[in-house]
Every structure is written in structure tokens, then in C-alpha cells.
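Next up: a single chain in C-alpha cells, the form predicted alone.
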Amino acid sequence: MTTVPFDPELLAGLAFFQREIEGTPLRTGNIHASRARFAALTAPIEAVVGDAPVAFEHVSVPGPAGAPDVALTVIRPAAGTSGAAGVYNIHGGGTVLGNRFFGVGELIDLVVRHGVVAVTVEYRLAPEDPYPAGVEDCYAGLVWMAGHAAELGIDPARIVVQGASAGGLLSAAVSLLARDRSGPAIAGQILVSPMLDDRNDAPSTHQFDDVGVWDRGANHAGWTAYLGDARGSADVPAYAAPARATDLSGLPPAFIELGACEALRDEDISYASRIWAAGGQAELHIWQGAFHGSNGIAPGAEVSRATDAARLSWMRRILAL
């Protein structure tokens, strides 16, 4: 099948990654190995807050009924805040790797030119632990942010969701979860590039077989570490896989975006066009060229300047930031 033709800006972005980060695509056999690689280029939270004007705690809430204590960690502006906008923080990784510090270079960012305060969910890893594990870990951690809003200096009802990947993933699932237990007021949810279907059998899944960052073999990889002998069968509830509920109705506003060359790209974005036909909110981006996680690995390219520009677009209306 041909596969849609990557930005010439993004190339060497892409080499890097397939090179320097990602060692070999991931699959079931070598999951623990690509973690440790992962784990050894994610930057300890001291080294990356440096000299900026941020403050951070890492805190222990409660987890889910029967389960380990959930590790959050809190960033805020060091001069304090009131009444700010806040941002629950899950981060990617395929459900198998990666820990609440990747990425977190992003949410220093939002904390220092925006005010908000971020809060960073580090959740149960698969397959040790498969679903509903993580999912579980993430909701009890936005229930004590939200419950624990006025002393976090944040507003309770500006309060979003995102994740990447499997971030994404989870972030859409938390939202579902909150709808139905009359849990948090979710402002919004950001969706990048959400693994949201764990059937893997879209034309784009199969357009990026072994092509590109989080090829259908990865895809398949990580929902079969979180699903196990479940996955692709009818028996998946939608906290598993949002792409598998059959009501989008009453969820709170969804920014989704990913590029054309992404495996994931057809089903995300049924999710969006569903979310619509149920008469709620969703604003895609689907950014032409661009791969999966592009903007993080080639963040000077136009394309990936653009893709940020319109997130934080899409906050301020969300947040009134």
C-alpha cells in the first residue's frame, strides 16, 4: 500500500528518531528493553526545570479501591497562584514504557508563560500490569487534583485532560470515566495522536506497517501488553478502547490532532467525526506529512510550529488563558 509522503522538513527529525531514540520498532518481544531505553533519555525533573520560575512536589494520593497509592507530581509558578487553569498531565509511552517525567519539559513551559498549574500522573505500566490498571491509576489521581483544587492554587472548572499515544488513550478513557461516575467537570481533553482502537485494522494501520514512528506492528504490541487475549475481541469495554464505546454523548470538548503519516490517523479520526454526530464538541488536526510525535522530535519545522500554535489555540478558548 502507498503510504502518504512525509514533509521533506521532517526527515532528518525522523532518521533521529528511528536511530538515536527508538533503537528497533517495538514489539511484544523487546518491550522491556525499549523501556530501559526510554527511561535512560528522560531527563530526571530537577534537570529539566534548571533556573526556571516553576516550584514542584511530588505527592502520594490515593489509588484505586484495593491498589497501590498513585505519585503525582505538581508544578506551579513559584511566585503561587489562585484560581488558575489546570492541566492533568498523562504522559505516552504505548502503555508499556515511559514515566510522568516524559515530556515534562512541555508542561514547564505551559506553567511559565501561561500561569496554569500542571499536575503529572505516573500510572501502572502494562503488560505487569494490563487494563484497567492505568486507567484506574489516572482517574484516582484527577479525582484528588480536582478534589484538591483550591489548595493547588487551580480552578475546578478549568481543569483539562491530555496525553499522547497512550497518554491519549488514557486521557479519552478518563474522560468517559468521569462522565459516567458523575466524577470530575472535565473542561477539556487533549488527544495527540490517541491510541483509541484496539482492533489495529483501519487502512491507515496497515498503510504504516513497519513504516514510520509507532508502525502497526507497535500498535499491535502495546494493546496486546494491555489487553492481552482480550484485545480485538468483542469483549473490550470502551475504558479499555474509547474507540469501542457506542455513546460519545455528554463527553467534554476534544482537541485531537496527529499527522497524515500515522497508523493511527483513520481512527482517530472516526473518534472525532462521532463525538460530532453525538452532538458534542471536537476541534482535528490532522497535520499533512507530519508522523507520530513529530512536533517533540523536529520542533523547529514549520509543520510542528503550526501543530503547537493551534493547540495552544484551542487552550486559551478551552482555559480563557
Given for the second form:
Amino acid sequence: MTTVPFDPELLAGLAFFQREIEGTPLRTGNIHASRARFAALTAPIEAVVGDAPVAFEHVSVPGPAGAPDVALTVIRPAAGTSGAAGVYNIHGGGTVLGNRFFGVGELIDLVVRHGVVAVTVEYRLAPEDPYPAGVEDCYAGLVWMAGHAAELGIDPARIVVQGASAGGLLSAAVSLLARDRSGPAIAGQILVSPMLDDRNDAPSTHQFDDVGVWDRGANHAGWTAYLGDARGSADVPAYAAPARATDLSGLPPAFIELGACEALRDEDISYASRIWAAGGQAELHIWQGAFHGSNGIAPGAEVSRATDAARLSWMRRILAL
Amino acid sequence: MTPVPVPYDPELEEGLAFFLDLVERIPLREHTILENRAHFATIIQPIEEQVGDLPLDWENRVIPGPAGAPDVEITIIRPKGAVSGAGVLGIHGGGMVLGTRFFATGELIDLALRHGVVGVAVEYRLAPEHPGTAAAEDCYAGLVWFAGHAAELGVDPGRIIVSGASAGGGLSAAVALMARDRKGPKLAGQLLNCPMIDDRNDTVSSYQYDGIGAWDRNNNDTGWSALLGVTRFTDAVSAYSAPSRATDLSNLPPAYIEVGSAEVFRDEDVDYATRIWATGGQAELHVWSGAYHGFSGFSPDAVVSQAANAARDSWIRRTLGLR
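Structure of the form predicted in complex with its partner chain, please, following the form predicted alone?
Below, the chain from earlier opens the complete complex, with every other chain and molecule after it.
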């Protein structure tokens, strides 16, 4: 299939991503090697915080029933807060890679620039811990955050969940769980290039098969690790793959953003369209010529700056920043 | 059962009420088209007032129309100072039945001032008096003239986009299809703001906004029926009237498609972008949360409108090589 061309301003960033981050595209046989590589790229939080006027603290909170405790890191303005907006962050990495400090620089930026309190969650990875371990860990962390909002200086009515890629998948899934379990109120869900559909069969997945980053093959490897033999079958629950949900009503407002040059493009459009059809709120941005994660890799590009500005605008609207 | 509509952004409610009172005072139905047209004319500022003391030159011209059809009127808007070499063909909205080219000049004035863009606003024949592809052909004649006179206007012929909102977005998409099919001027982009592109009016969003909001399902029905008459809904509908009918969306200029999540056109516009991408084409899509038809113009101070205007401007800069 003909692929959609990349923005020329992003080509250097694409090459960097392919060389330095993916190395070899993720496949079932190289998950552990990829994990080690990914870990080496994630700087310790002390180094990322540097002189920024924030305080951070690691806490261990109760995990899902019968499962280990969950590690969280709380990042707050050094000056303290009361009634601040809260951002619950779920890292990406295909459900198989990464830790809660991946992308923490952008989270620290939000704390410094907008006075939010951020909580980033460690969750168990596949294939060692397949579904539902990851999503239940994330949900447990959210329950703890909402329950301790006052002591964290957070307004419990102003908590958003956010994540990119697998973090977007888990953010969408946590939003479904919170709705169905009458759990914490979520003010919004920020889904950046979310993995939503284990079937991996939309036209965009075929356009970006061995092309770009987080291609169809990588997506296949991630879903297969997370769901095992159930992947692609009729038995995949919505909390495992949110595209499988038959009811998308009553969810928190969604912000869905991704590049036009992504395998995940069509499934993400479909998710937004189905939220609207149910009378729900969603905002959808598909950026021309952009690839999976390009705004983080090439933050100076015109399209990346526009991407960040649109996301921040939505956060201002939802969180009254 | 009418599906539940997506609610409006509370910050937009006031602008929506203003829009409904000012623009849609008289429900648009077959028998109120002429009355609406007269009313619409009263809310379009004359070009002299739009330009005022701004550092711009404007000029009306009459150019050759489509083969066998009358000449076409255009208005050229240029900065008094340096031009950037970029050009925008502006096509006004109004449901294919209302409005004049001076409903499109506000955008051209803004782009001339901020980016040194040379704008051409094109007058086109309205339905129901002139149905079918008359409007699109007039707009295409405007593009051919613009591209052919680019040098004289200080415009790089490779840096012209077509732009329009609502019916103007539909006609912009049609002009892009025509230019491709006829091997005409090579457009650098097509800016489709809440475009009206599908006569079938049969999506979920078209039913969600039935009797509510701006440019609701019934107004949309009126516009399409005026344009297409008895051919509406049939296979005889040309893609140059209803671009959603095009079976081939490959090899089009990069498209910028923006629409509110709370309007009739949402689903057809998302579908158009999706089909462009499926062919390997370039498109950028923005669906703004809780936004009504025309929100960024009628609620300009709302946070969502500011974001919409900024995103659009970013694409214009990227597409036309502006700073």
C-alpha cells in the first residue's frame, strides 16, 4: 500500500528514532533486548529534575487484589499546592518496555509551567505479566491518587489520565474501568497515539508495515505479548483493547492526537468517531506528515510546536489551567 | 431514535446564540432561500469598510468564466508592502445558495496583513438558479486566472492554496479535484474549514444535529436540494458538486480539514480525510471538542477558537513556506 509521506522537517528525527530508540524494530523475539536498550535511554529522575523547582517522592501503594504493591512517583511544584490539577501519567513502550520515568521530562515541564501535581505509575510488563496486570496496576495507582488528593494538594475533580502509545491504551482502559466500577472521577483522558485495537488490521496498519516507527510488526509483537493467544480472537475484553468496547458512552472527555503517518491512525479515528456517536466529548488531531512520537523527538519542528500547543489548549479548557 | 448530540463547549454557547440570531434568524428552507439571501447580504460588510485604513490594496476585476458561461467577478487583496509570494484563492460559504465573495475577504485580509499573502476572492453563481457544477466551475475559472496571472500579482504559482469554509470548503475540495483531473494549476494545498461535501446527509452527526445548532440537518438538506434538485442522492451527482462522491482521492494537494465535534459535517469530513490518507495522500485533521459550525469565527475569544486559529495558521505556514 502507498504510505503517507513524512513531513520533511521530521525526517532527521525519524532517522534518530529508528537508529537510537528502536534500533531493531520490536518483534516477539527481541523484547528483552529492546527492553534493555530502552532502559539505557531513560535517564534517572534525579538527572531529569536537575535544578527544576519541583519536589518528587517515590511511594508504594496497594496493588490490585492479590497482586504486589505498585510504585508511584509524585512530582509537585516545590512551593507546594492546594487544589491543583492532577495529571496521572502512564508511560508507553508497547506494554512490554519502559518504566515510569520514560518521558518524565515532559511531565516535569507541566508541573513547572502549570502548577499541576503529577503522578507517574509503574506497571507490570508483558509478556511476563500479561493482561490484566498492567491495566489493573494503573487503575490501583489512580484509585490511590484520587483517594489521597487532599494530602497531595490536588482537586479530585480535576484529575486527567494521560499516556502515549501503550500508555494511551492503558489510559483509555483505565477510563473504561473507572466508568464501569464507579471509580474515581476522571476529568479527561489524553490519548497520544494510543494503541487501541489488537486486531491490527486497519488500512493504516498496512501502510506502515516495515515503514516508520512503531510499525505494524512492532504493534503485533506488543499486542501478542500482552494478550497471548487471545490476540485477535473474539474474546478480547474492552479493558484489554479499548477498541473492543461496545459502549463508549459516559466516558470522560477524550483528547486523541497522533500523526497521519502511523499504523495506529485509523483505529484512533474510529475510537473518536464512536465516542462522538455516543454523544461523548472528544477532540481529535491528526498531524500531517507526523510519525509515532515525532513531537517529542523533534520538538522544534513547526508541526511539533503546533501539536504541543493544541494539547495544552485542551488541558487549559479541561483543567482550567 | 435521534442520537444523543455531543454537547457544546460552555464557552461557545454565547457565540452560538449570536450566530443563530444573526445568521440563521430565518430557518433556511426551499421557500426562504431568497429571503435568507437578502438577509445574509445585510450582514456582509462592504469591502471598503472591511479594508478601512488597513495597509492593503484591493481591486475588483472581471475575468473569463467557464466555457459558454458568463464572466466571473473577483476581488484581489494585496498588502501595500512586500508580498511573500504566497497566494490564497478564497471561496465563500453560504450553503451553495447564499453569500457573496465579500463573505470570504475577511480571511484574505488577515492573511495579507500577517503573511504578505495575495488573496483572490471569487464570485460564483448560486443555487437554485444555477444548480449542479456551475459554482465549482466559476471557482475553477478563478483558480485558472489566478495561476495564469501569478507573476503579475507577485505570486509564485507553486505557492497557491484554495481555501473556504462550509460550502466554500466543499467548493475548494471540488476545485482541487478539477485541477487534478484537468491537469490544471498545481495547488500547494486545500484548506477545508468545516466543508460541506456530501449531499446524502446521512451520517450519525447529520442526525445528531437535527433542529439544533448552527447549520443543522434541515439547512443542509435545503442547500443540497437547491444545488442538485432531483439528481440529489442519485449516482448522477458529480464529485465536483459533492466531493465525498469522488471514488478516487489520490494525488490531491495536501488537505487541511477542520470541523467541530458538535456539527452536522463532522463525520463526512473525518471520512474525507481518512480516505485521502488511505490513498497515500497528505491531510491534517482537527476535530475541535464541543465546537459548532463556524465557531472560530463567531466565538473568536474562546480558548478552543484560539487553538483552532493557531493550528490553521501553523498549517498555512508549513504549506506556504511562511514564517
